Amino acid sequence: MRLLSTKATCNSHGQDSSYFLGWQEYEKNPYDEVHNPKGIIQMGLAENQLSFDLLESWLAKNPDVAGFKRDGKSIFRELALFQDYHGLPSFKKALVDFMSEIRGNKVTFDPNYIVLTAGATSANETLMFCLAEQGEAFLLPTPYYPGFDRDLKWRTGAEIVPIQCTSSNNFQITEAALQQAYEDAGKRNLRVKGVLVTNPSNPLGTTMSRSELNLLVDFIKDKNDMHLISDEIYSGTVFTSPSFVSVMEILKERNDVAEGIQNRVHVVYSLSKDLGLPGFRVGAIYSENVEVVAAATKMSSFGLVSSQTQYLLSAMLGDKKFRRNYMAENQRRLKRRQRMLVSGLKKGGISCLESNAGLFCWVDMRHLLHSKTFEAEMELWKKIVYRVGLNISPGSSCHCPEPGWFRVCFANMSEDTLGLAMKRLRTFVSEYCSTSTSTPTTSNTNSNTNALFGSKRNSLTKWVFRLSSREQQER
């Protein structure tokens, strides 16, 4: 007899995903400027720490709001009484306030519309329990983040058909691509009920085009049973030309809405990454399919937001002034931060696909590799892990076709901490391509890496090898 359940012990979740197994690594030995100098710096977090003090300084000038009160009285006993899984009226309006003002008020949503989820994770969830059937397929553009492969995947038992997509155009998603996804997934018997696309780009840091954008809707209008899923929230981390562009905006643009598609069209969005509050779990999706908001809304209660959450993030996103000077400012250490990231990587002669958002960078190490193959890439990452103590993701864990790409972030760190990383990179890729010269092939490789590791770590690398092209062939 069967002591857990399947869904249990199956192996589905993602998290022996190479994206994971840096973090782990990484908390084994985290770099501390004190306490641990030549530890691992965390640069596979995507996590927005450059704006804490414009938010501490607004709690230190609202304490009522931090304490829970009230025109000076406590409402403490209220807001832990109230559980209506339909949120707190002023918070929906400020949130759908603030996504409107990010998207230069081009747009505007309706609270009714709204409803509020334990963070994206759970949104992108929920709109896969509502559209979906088990074994039935999204397509999803590559790269693209990979926890999607446990968020759209492990629980509701939908598939993702990979949109390949290459650095000959940039990454961008064509109509060919998106036709050879769609017969991909016929082939593999599957049903596809729709796109789901991040813009901004986890992880590319880019913003979708207007002609991307008309393509998926175009797409979906021909099917009509498809559905698109927009994970904007980036859409606040845009800090240069071009501009971003929701799907809402597009589709206020068209002539559709006597078709229905605004129906097929739904809004993911979270105050994780805008603000940088992803410990207090707020996500919400925004559609104007009165069915899908009926069905989300009851799901909704196996993953609240706190009322607390909600009363102390309505105060503050109600304050116009405070949330636009916050943005512009926000916007603005996120250029200074992605530049310099940018320039570090340049010096060590690493370019990055241009990149106007996100808190993140697509760095190209394609000739770094000893070979173009995804062997060469987890090669490559393990050295960059273990000897120059720098946890990236690699691109194979995004599931991009093509190896020697990795995602690296610069947000979640001080700007010394950020110059460290860059000046260990630097002194790796010098020796490195110094060296690389003599060890022109794969079992020679190979042994240097093992000598380098040692034994404690081979266990590890033959680990990341079998999970390496499993990741290949999941692709």
Ligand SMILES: Cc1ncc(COP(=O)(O)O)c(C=O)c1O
Contents of the next structure:
Amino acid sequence: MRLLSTKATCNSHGQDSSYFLGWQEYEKNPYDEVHNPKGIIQMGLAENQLSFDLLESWLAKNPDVAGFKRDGKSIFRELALFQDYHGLPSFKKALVDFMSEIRGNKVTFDPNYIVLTAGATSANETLMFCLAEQGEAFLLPTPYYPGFDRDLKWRTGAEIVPIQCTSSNNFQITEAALQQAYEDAGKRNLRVKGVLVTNPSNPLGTTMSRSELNLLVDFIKDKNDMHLISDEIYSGTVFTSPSFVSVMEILKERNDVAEGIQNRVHVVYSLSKDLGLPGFRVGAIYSENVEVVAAATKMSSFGLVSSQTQYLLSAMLGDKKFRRNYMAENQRRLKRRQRMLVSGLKKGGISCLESNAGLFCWVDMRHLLHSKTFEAEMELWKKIVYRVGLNISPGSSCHCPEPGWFRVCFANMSEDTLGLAMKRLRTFVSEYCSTSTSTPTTSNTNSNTNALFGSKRNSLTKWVFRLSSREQQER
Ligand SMILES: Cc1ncc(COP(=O)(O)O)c(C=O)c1O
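Next up, the form predicted in complex with the named molecule in place of the form predicted alone?
To see the whole picture, the full complex is given below, headed by that same chain.
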């Protein structure tokens, strides 16, 4: 007899992806400058820890807010009882103003069209739930955020069909790739309900061009019941040109209102990256489709943002001077970090896709593979996790169609730790390259890998090879 439902136990959660496995390996042996200097450095987590001091100093200057007080009087009871799932009006207003400001005030957002959710995770799932029947599909450009397998598919039963983007044009979406994905869905008997993109992209760290955005809008325009979801969770991280263009700006420029396109375009946002507050669980859906807003608001009961969080953040984001300074300073710090990573890798002969946003770089290690296969990518990844002591995310976990790419995060550690990570990697690359002629080939990888890492790694090795062949089959 089964104790758990098939829904709870089905595979589409994706928790056995190497993306999550790397986190587990890090948890077993986390780097600490004093207590565990040989431990694994976590570079697989897109967290922004660069500007906590700015948030903390705002909190120190505004003690009433965190102390549940307004004008010196306690509002504890008000906050404890508030349970309207439409959200605190003052918070929604502060949030939409912040979102407009990130877009250079070129577009404005109406607080009536915003639905608050417990992070972008919940926002994306809610949209899937509202827009797709079980077995219907969304097209997603590759490489994509590994969490989407869980967020979009697991509980909704929706499917993801990849739009295969490649390094030949820096992973930009082309009309041919979009059309091919649409046809692939047809071959799998999946009705396509829309396209979902992340702009700026996780894992590429790049913003989408106007022409890509127009291509997507044209694509859904031609097909009456299709939606476009733009996950703009990294919109405030754009630290250098080209500047960020939101899909909302494209809609405004095009003036396609007659076709009702604006009813089929939805934006996802969250404070997890721009403010570095993933623990607060604050996300939002913005949609000018009243039916979507009504359905998503009903759904939001399953993942509300707590009243005290809304209260605190309405005051913080309502402080215009603070939020402007924060954004400018945070972007300056991100830029410095990204430069540090790029130059550190360059010294080791490793290049990255040119990026202008995000908390990570998309790193090209194809030259370090023994063969152009995902087995070789896994082999290299294990060496980097266990020998070098860096947890980075292999491209295969992001469904990248080309082996040899890795996502490397740079904003969740100190500069010293990043410096150490670069040093470790450079040492590894120089040793690896000088011995690579005698290193085992992939044909008998299983036994060679065991020899390389010792028997302790047996279970992981079996798992990794099972996974890499499964990830390839899915391709
Ligand atoms: C593109 C993208 N969407 C959604 C999420 C989930 O964010 P949240 O913490 O707001 O749920 C992430 C987190 O890494 C992400 O990268």
